[in-house]
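Take a look at this single chain, the form predicted on its own, given in structure tokens.
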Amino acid sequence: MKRVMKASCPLNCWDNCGFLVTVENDRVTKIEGDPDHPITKGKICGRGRMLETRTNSSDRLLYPLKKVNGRFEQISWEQALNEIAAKLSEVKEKYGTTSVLHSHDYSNNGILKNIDQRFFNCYGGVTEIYGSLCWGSGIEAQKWDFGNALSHEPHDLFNSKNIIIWGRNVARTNMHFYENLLKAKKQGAKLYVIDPLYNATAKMADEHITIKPGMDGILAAGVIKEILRLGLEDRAFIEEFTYGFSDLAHLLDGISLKKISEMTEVSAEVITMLARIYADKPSSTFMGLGMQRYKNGGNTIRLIDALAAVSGNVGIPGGGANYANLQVGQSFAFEELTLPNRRTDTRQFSIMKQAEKVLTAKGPEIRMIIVTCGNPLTQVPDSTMVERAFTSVETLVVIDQFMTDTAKLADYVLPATTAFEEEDFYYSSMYHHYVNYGPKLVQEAPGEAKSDLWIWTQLASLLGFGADFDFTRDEWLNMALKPLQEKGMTLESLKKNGTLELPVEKIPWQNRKFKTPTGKFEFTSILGQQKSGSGLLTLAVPDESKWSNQEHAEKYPYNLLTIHPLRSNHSQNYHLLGGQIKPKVEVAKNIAEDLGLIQGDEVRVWNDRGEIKGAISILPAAHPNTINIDEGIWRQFGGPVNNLTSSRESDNGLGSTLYDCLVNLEKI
């Protein structure tokens, strides 16, 4: 029997797609958009349509496995659990609950793949990793800010006059936002790209500005300046709705627009048509994910949202300082669904740092370590240090749908359903604010694949508190919905739908009371103050460029950027693109002409922490000095290219520092 029903893109992305699935003989076969979504109407990517080939790949994990002697060998569900359950009492007997560490990442959504947190809580509380590698610094730098970082609504695009892009290639990220600036653009907007690669947002735009990587903050800072300089700031604005100005002014009075037109690598023209630009109100700003991944990155965003209200494009249709739309989120239960107050210990390492901290930790030391929702030992920084960390501990267990590169490394390995095997609901935190409904699809997942909720489940009940898992996944989904419920959004409704408006703030900050200390927004941050200790902006720079460290920058000469590859999220569909997979080195136009280095020539890229190899392409239009390779390769195919980058904190300690890096190349 063939069916199309709705259903919802599982993948922790910008647009969070609707689904039509066809279903037939208990398999998916077709992937489709739905055309009654509000917002993705019936358009998605290639890395959606992925999903059917993810499902019904031959190379999914079918049944539990254990490393015996080097090797895997194939067990049973009841001996798995037993022997993990029986770990987990061992430890949390001999060393303490936080001699286990819970390591995962935020690539798959759903509601309920939060239930591992209830039950680490319920276990006693765990070693948890805090910040994150793809938009920590910007989230706790809006929060500095603003009191929250939340965007406005995609609609409200058709207000602006001008729509500034920094750092953000929404043609291969946001694919419903790139078709919204295109109906923005035939309506009188005018569109700016700034980014150091010339992408195909960037070839949509009226101007494409390039600029050295992570000088954002500094092109910011300039801006800022003309704005002072020509009177063009919103001085109303400025004066009743903002703390800390005089620390801005008097920090930009000590650099001139010449030096950050040095340092930034963008003319002063430009950096004073920019300044007319937002001027020119309303002007809103749409900042991507990678120019925060500094040392200075929470600095940079800062700076950005600076400009935003300098300009007195804060609160109003058609501006904003757009980063992420954490309101979505915050509207449903995750206190009650989690349990933090059941923990009764804890500890954290941050997520970049993990590595070190395992091999380091005392009191206790890291014995078990178990891996949800992620593939640390592509993803994160420095994978050498990963891949030492976790071999080093007694029990390593991986619950994934495949063998990746950190399920190769397991004591045990569980196979994990997809979204169309299980029920559950997805939002996305950046874009848009709907809710969709997944229900389950396919009845009978391939061999004795089990879902998330199951295995946590089935391991409460064996270490004394199954009560608190003693749900229906009506009455799980119930629980996170339940602030929501009161304003008569349900989950029948939702079921009914396929999807659900939630009650956000469409136009951000409109009301001017901000949720920091001051009430206001803040240029100088007094929780940065009460974070960090200091609070103040400044025109800080990347650890690793000649502005910091001369000699390291005269040895490794180029910047490399390590962004978001085209057909898999992260590091989860490379082993089912097909074909010969290897790493593409895209370099600038001046790389390969000062190293005589043409198209497809095979190069290897190195640091003082790692290498990869790989063939060459030629970008054009690139900023100098530039190099990208995509992130997520797994080593099979050459990767990852983390073997490259730092395991450094951003500034102010949430963010990873992954395009803080310099390396240098050769022809093989």
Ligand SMILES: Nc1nc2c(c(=O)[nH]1)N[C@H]1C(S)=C(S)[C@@H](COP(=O)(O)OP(=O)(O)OC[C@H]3O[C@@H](n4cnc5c(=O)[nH]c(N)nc54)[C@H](O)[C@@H]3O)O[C@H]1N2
Given for the second form:
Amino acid sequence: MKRVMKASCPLNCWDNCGFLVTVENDRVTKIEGDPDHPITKGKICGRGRMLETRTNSSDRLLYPLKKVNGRFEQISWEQALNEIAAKLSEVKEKYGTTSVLHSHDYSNNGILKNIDQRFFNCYGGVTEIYGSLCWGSGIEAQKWDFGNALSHEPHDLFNSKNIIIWGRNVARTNMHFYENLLKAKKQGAKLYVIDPLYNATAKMADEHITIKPGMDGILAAGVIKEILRLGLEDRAFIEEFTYGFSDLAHLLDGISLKKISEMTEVSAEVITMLARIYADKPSSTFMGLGMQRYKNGGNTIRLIDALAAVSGNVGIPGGGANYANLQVGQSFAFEELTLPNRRTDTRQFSIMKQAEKVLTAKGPEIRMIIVTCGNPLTQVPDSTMVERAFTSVETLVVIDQFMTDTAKLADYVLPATTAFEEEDFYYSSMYHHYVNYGPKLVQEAPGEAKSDLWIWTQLASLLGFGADFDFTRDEWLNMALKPLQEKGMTLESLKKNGTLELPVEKIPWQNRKFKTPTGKFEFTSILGQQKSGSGLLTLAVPDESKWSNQEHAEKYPYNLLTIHPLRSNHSQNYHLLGGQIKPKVEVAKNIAEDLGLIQGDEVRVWNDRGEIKGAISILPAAHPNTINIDEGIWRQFGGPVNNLTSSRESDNGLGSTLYDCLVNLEKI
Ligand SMILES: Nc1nc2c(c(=O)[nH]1)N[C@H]1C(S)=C(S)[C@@H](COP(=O)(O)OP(=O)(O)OC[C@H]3O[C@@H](n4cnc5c(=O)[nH]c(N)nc54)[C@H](O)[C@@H]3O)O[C@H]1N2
Ligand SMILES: Nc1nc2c(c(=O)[nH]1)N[C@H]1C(S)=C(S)[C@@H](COP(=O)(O)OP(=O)(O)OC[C@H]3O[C@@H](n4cnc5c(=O)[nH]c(N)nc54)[C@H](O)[C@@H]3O)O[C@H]1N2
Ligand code: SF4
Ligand SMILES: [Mo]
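Let's compare: the form predicted on its own is above, so bring in the form predicted together with the ligand.
Expanding to the full complex; the earlier chain stays at the top.
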């Protein structure tokens, strides 16, 4: 029998698309876009379509595996769960619960993927990771400036006169926003892209502004300086609704436009042009996540926020310093789902430094690591150290759908279901504010694959807190939706419609009531002061740059970006793409010219942390001395590129410095 059902894309992505999935004989046979979805309107990308291949792949993990004498052996669920539960009891007894590390990321946007936290809290509280490789610096920055990280609802774009895409690879990573940009442009809006790479979004822009990687904060400072020189600032907003402006003005007095131009490698004329664009309101800014993956990443986002504020583009239709939209995730009952009060002990490692901490932690040492919804060997910086750390512990458990590079290191690998084999609802706090229902479409998962929720429930029962997991799927989903029920949003209505609009503020900060300690937009952050020093904006530069370490920059003259791949969500699709996969080393034209390289040449890219080999592809319009190698590549295909990246934390401690990475390159 053939059925076509509404469902959702589960992938960690800006778009959170609505799907129409064809199911025949208990098998997914086709995935298309749901034309009725209010935002994604029937269009989806190849990564979404490829979920059909992922689900039906003959490479799926089908049975629990245990490593015996270096080789995986199939074992029963009973044996796997009993042995893992016994190990959890043993280490709890001997060393305390924080001798267990829960390493995870967000590869699946289902709300019930958070139940792992409930498990670890009820167990007693393990070593958890904090911060984010993805968006951590920017989120914290916006909390300091505004009190929360909020974006305008997607259609407000059409109120903008000028649209500035700052460090976001829209055409590749956020396809429905791209469609809206095309439409806004047709309706007369002007589009500017600030990015070291000339990407597909830059191609349709009125102007592409290339910049030295990591220097965007300095550029924003230059634009503010010009706005002030030209008298184009929004005085009324600054005086009534902001705090700390004189500190910012003082900072800008200390640097010349000439110096800013030299540091950013953006001409003074372009900086003045941007000042006029920002003053020609409403101008909206859409920041990507790439440009905050630097040591100075938090300060960068703060200076761009400051630019939006000085030019009077905060809280107005068509304006906004759009980065993420936390009010989406904040709509659900996380405490009730995860029970943080149940833990009696806790310890935290930053996600960036998890490997180093595993290797060095005392009181207690890490004895056991459990990985869920993540592939740290490929995705976490400094892969060499990650491998050392993850193989140093007594027991490594990985729950996944495929034998990833991380799973290969494990002592136990547990086979997980895919999104179509379990019921959940999906949300993403990145672009739009709709939540999508995802029914269980396939009744019999292949082999013995089980949902994460099932695995936690079984382990909870073996460890004596089964009662905390004794709920039906409907009960769990209702629990998550509880805060919305009084607003008329119920599980029934979600199931019926397939998607629901969350009751969020569509134009944040329109009431000018900021959630900061002063209630104002803060150029000087009180929260920043409380957490780490002065809270002042600075003119900080990346850690790996000639402005911070001349000698290092001479040894490693090129900036390495490792942006998100077109055809894969991180590491999730490479093994399904077919054909010969090999790292593509994209280099700015000047590098090829300086080193006499031509398209296709084999090269080695290296720094003190590691190396990667690949074939040259020349980028004619990229910023000089810039290289890109897409992230996510498996070892068998020549990756991971995180061999080269650093595990340093960003300025505010919560973000990564994945793109703050200098390398050298030679032909082999
Ligand atoms: N195809 C695809 N789409 C995805 C994903 C995927 O893996 N594949 N992943 C999803 C996830 S989890 C995320 S977080 C988002 C990320 O979405 P984006 O933020 O759009 O993409 P990233 O690849 O993180 O960031 C790369 C962009 O930042 C630019 N950039 C890098 N350094 C700088 C800089 O110093 N200054 C400026 N101005 N720009 C800079 C790069 O040139 C590139 O255009 O994408 C989501 N969508
Ligand atoms: N160099 C470099 N590194 C990066 C980035 C970069 O730009 N450059 N980007 C960073 C960013 S933005 C992010 S968000 C992270 C992403 O890092 P990860 O989330 O670790 O990466 P993914 O490859 O999306 O997914 C990890 C694993 O989750 C598994 N998985 C999928 N669904 C489920 C499920 O339902 N249950 C379980 N148990 N497992 C599941 C997949 O099979 C996959 O093996 O990577 C970061 N790393
Ligand atoms: S990966 Fe993103 S754009 Fe592609 S189908 Fe899924 S949500 Fe949509
Ligand atoms: Mo991400």
